[in-house]
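We begin with a single chain expressed as structure tokens, specifically the form predicted alone.
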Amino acid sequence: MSDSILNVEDLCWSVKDKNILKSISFNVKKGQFVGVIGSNGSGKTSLLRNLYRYNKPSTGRILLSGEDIWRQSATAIAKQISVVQQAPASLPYLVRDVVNMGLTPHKALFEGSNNHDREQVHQALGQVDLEQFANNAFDTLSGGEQQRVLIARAIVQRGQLLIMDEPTNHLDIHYQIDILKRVKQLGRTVIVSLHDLNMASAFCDHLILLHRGEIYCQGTPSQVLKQEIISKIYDVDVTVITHPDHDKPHLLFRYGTSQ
């Protein structure tokens, strides 16, 4: 597709001989919020680490802008893709330090912050409403305020395409939205893996469904969080409705406490 910025070609990757991924092949075009969704176990992580260049396909190909990522340089892939993962448990660095890390793809080895960078990151902390925490220690921050750090440098970096790995996870429900409504002010092309079927709908453009391994089905909200869908693959009782806000699905789910 000549309007794709990410084409993922018959990807498998396995680990001493276990299949963990199958035959995946989805296209992504340029601006589109797309999301992985699938019960746990489903692949997800491990498809998101492949697109990033982390483990390398067993078979298949992944090429971004119609060049094999494998034919290019570690570098060279992280000025192109941004990378927000959960935050880790412990990062003993301030936060305007975390935020530059995100200028080193850029940086020639050994090569200092000058005053250029520094307003870059105090630009990305602005769009993330944190620039009073800039000399905070980052251990210190809520794990939401951790999250919209992690996104300020993935600000910085630049890359054209950003992989979220759960970022909502552990969050309450004021963060989660909060979050993916930054993300997807940003104007940039995002692949990001969801729990929340909800959340998935409200926020995404696209939707690939993974199951055991295989994309099981793809394509919009609606087209993918079907009833009969949703209640095979996450064994749930199902209700689907229109959300009244955005007209996309909502799911009730039903719990079985009724007496």
Contents of the next structure:
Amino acid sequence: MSDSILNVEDLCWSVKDKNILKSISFNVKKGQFVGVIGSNGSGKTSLLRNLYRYNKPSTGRILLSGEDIWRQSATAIAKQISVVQQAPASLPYLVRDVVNMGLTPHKALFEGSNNHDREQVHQALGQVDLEQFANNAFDTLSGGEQQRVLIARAIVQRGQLLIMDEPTNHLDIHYQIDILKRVKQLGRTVIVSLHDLNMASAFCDHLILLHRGEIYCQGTPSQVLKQEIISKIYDVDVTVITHPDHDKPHLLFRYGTSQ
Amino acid sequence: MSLRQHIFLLIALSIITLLSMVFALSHGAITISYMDVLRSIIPAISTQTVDPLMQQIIVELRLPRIILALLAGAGLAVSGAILQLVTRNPLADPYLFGISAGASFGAVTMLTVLSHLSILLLPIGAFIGGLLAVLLVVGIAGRSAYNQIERMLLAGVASSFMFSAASSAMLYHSDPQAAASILFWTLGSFAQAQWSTLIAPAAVILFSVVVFFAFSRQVMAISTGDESATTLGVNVASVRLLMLVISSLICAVIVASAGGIAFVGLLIPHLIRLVFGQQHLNNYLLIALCGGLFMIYIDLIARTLIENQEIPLGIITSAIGSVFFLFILQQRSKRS
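So that was the form predicted alone. Now I'd like the form predicted in complex with its partner chain, please.
Starting with the chain above, the whole complex follows.
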């Protein structure tokens, strides 16, 4: 327990008597890279929203470094948890303004930006290789670049825990790998929801498989990505092999196009 | 825009505003020379004395009027920008939330029920009516962020219509003279400006701009979405309500002292978007200066366009506003 940064205890969340999340419990250790997987509508986004204190659990609690997140202010949580949501359709601001917003929880009322802040924004953009775009409009960037800007915002926000909701959505395979590699290099504790199971296998230390609002199973990629589990949950024909590079499971799907 | 360019722009706009004030002071029903204008305001600059009548026109009539125009323009523009940011609705302005209708209702009540006291009590009635409308909207909008924007807008529209219906009913049963003075008042005018009536709007607008600066980061975060702002540590529902209440206060105090001046809260933020870009919508000094400058010239037009007669401000701002929005429409269709 002592090295856990996040403990989720019997979390339930319902909207208008409809139970979206049912008795979810898991722990995240410091430095872990945790993947949340599951089919569409399994409750991945709802779970993450509860974790970053946007939705309030109906019952159960979420402890961040041992303290209930709902006994702390939104600002206190924002200093510890940085969030990268699915990229918004449009943000009518310059790239550096978007990154600068990461400082919001660290600033008192009236407090302006100083040289140190500008340096932080510059460095964060450097970490995602976008310094040259600092003065461009956010909307003119490609999807992958926009995701990197939002990661730079999370870097500036300095949370020890980084939560990302499907950061690889709508990205081509190059950017999918690129984004997850960069996040892994940050060396923070990460909880990320992913659709691509092979990507989840390659990058995550721990996987949580959600099914109809419940944890179907959790563990290392080899424990979760088993042929019988995946074929049942996703209703697909699948063969699991070992990936030659990282020795973790790799899924081969059967498309039924030839005999 | 770099910080230095930004400061340069603000200083340049301030100088233009001061020059425009002198220009507006000199023109009117009678034209007074610039030298006499300066001598009347700052007697120390010259040993020559100014005709006392001229001095009185400058100091007692035109100067408070122009300062009220500056304050009203600045206040309406800034509150429009704030409301557009926190509701993420580019068509939001303080009048959309029923304040103007509430204020008119208060004024009509004063005029028809207590007609002999009306001159003194009309602004107070208008202010109370405006506050009533705000309380109604805030009460309905509630303190949870869920659907708060929709609830705010619909409550605003509902209270607008309700107060308009009540005012119309009262006007219909009142005498024609009261109806005419109400009409003039709802269209807006700075003619009633006096030094003593400037204190309330000046205090409210200065206080509000200070609060807006304090919450600048939070407002900016809300403009990117409720969920995103929450993850940045912003208490979205309360900040948005606070911004609505303060914008409404500004609007109520302006409506009380100058009547309903339409379109300015909508027009100036759009002008800022067009010229400088959306990221300057939280640059409150820039917006306040542009709004004030705009209003000084609107008032000048109102005083001088037709000789010996004043045109209500609302007619001019609405006419300019409609042309401006057609212009924006044309620009957009050209771009796409």
